[in-house]
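As structure tokens, one chain now follows by itself in the form predicted together with a further copy of the same chain.
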Amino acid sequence: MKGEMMKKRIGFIGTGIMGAPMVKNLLKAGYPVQVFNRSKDKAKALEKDGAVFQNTIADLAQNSDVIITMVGYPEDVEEVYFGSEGIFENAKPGTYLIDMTTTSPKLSKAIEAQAKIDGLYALDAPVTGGDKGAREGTLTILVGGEQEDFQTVKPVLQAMGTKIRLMGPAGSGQHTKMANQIAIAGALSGAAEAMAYAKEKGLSMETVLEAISSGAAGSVQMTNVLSRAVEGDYQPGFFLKHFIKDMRIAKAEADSDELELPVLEDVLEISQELEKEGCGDNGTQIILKHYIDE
């Protein structure tokens, strides 16, 4: 009972395909949750699950012990935190800020620096596991920030994920997510090039996929993602446009250290071409089309 009463009041900003199920899991774990979303309807829809709808970030921030953000692009994160009606303008001292958006590590560091000035505690905590992981509460949560702050909010994160790791100081969660996306770029493109080669040589992509996916060539990207394209399904699990966002951040970060990552660069280039051709709202498996459509 005491534990229940001590549960922190959470303000959740960004209730989209990832955020909404994360809110539901926080509610299930017994946390009081207020919600804000730019498209109001998506936040209001969570009232039936027990969330309290807030019309402004100000209203949300003033009644929250922990503010979680799960929005779209780095620009959105910047606006939500640093905007004139944003979090920094409205959060009470002592509030914990957790940005779970995949965004720029530099931005995470800027948020942390401002938080320190304002007497707030900031963590970057991007996730992997997709909308399925968000629904099932099985996300991997990659955290950057101070050990003490991490320990304080860990129970909150445990309501949304199963594998929760402090990776290092501010920005380290984002850097780890970038490493994750870089590895995905390689595995996904390798699977796509393999299938394109097989098709070019007159083999059945399905048969080749079945033959090689359980061995040394196997990857989650091959089995769960690229396989959909082999079946002609380009529906988004993970949007190509969001993958491009992530790869651009990773490339900028690598460039700033003069670290050359040619495979990442190739996959980013191919993906950007596909986006220009109107494929941004497809799933990342659309990369196969680059190779097999001539």
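Alternative state: the form predicted on its own, after the form predicted together with a further copy of the same chain:
All you get below is the one chain by itself.
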């Protein structure tokens, strides 16, 4: 099956912080990749790595056997798939569609439903692991869709990630990603509160972080994310504005089932306040600013 997939032409839409290194890993694995991005310079920059730039989504879709999308917001996903010049208007029957954006589970189900009507195969496959995982090809990929479709495209996913799981039918990958983001909200805010406490008591945040991060309190959020803020680095591995988008989706899904998630709601409120202050393009570690600047 892997040999068969190697012959397939991959179209990749969305070549930002996550998408660009994912494309590079597909190219390194030997896949022919075409790219499109709304900011065209970001896509054209990948030509030096062997990617073929396409000027429109229509051109990319018409010439791809597998189409991967990694865009920003649910409305971007909807436009890319359902727009007049989008994927559904232009993809040929038999094409595999893999949306790796973190988006609404309901939208993932709508994409799969339309794909079936059009003779296409659709999977939702959001990822965790941040920019580091994207660069190193070690992403965790959470997949929703049909077992047979998953097995067919698994070799493609293995070029970008190491932990690849089918979580259930369409939308299940997105629901699992929501669970992941809810857990991150608690871990990140908890680590930030710990550093605020340490600073208030006259301790070195760097020294405390080093001392406690390898023990029971340790987490990826503490070691790989908040540590950047402690060092004064707020550059995005994952944009705060995108984390807000994810938390809003998770909250909407929880609200639809009358499920209360107070930690998520608190972190969402804090993050939205930071976004209003102009911090949306910073990394999620900027949340430390809320605790130490108060």
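By rigid core we mean the largest C-alpha set that fits within 1.5 Å across both forms. Remember, it's a predicted structure, so these values are computed and weren't measured experimentally. Positions refer to the first chain, counted from 1.
Enquirer: If the two forms are fitted on the core, does Glu200 show a Cα displacement reaching 2 angstroms between the two forms?
Expert: Moves: yes, 2 Å or greater.
Enquirer: Verify the C-alpha shift of Phe53 between the two forms: is it 2 Å or more after superposing the core?
Expert: It does not reach a 2 Å shift.
Enquirer: Would you say Arg228 moves its Cα by 2 Å or more between the two forms, aligning on the core?
Expert: Yes, Arg228 moves 2 Å or more.
Enquirer: To one decimal place, what C-alpha displacement in Å is found for Gly218 between the two forms with the rigid core superposed?
Expert: Once the two forms are fitted on their core, the shift reads 2.4 Å.
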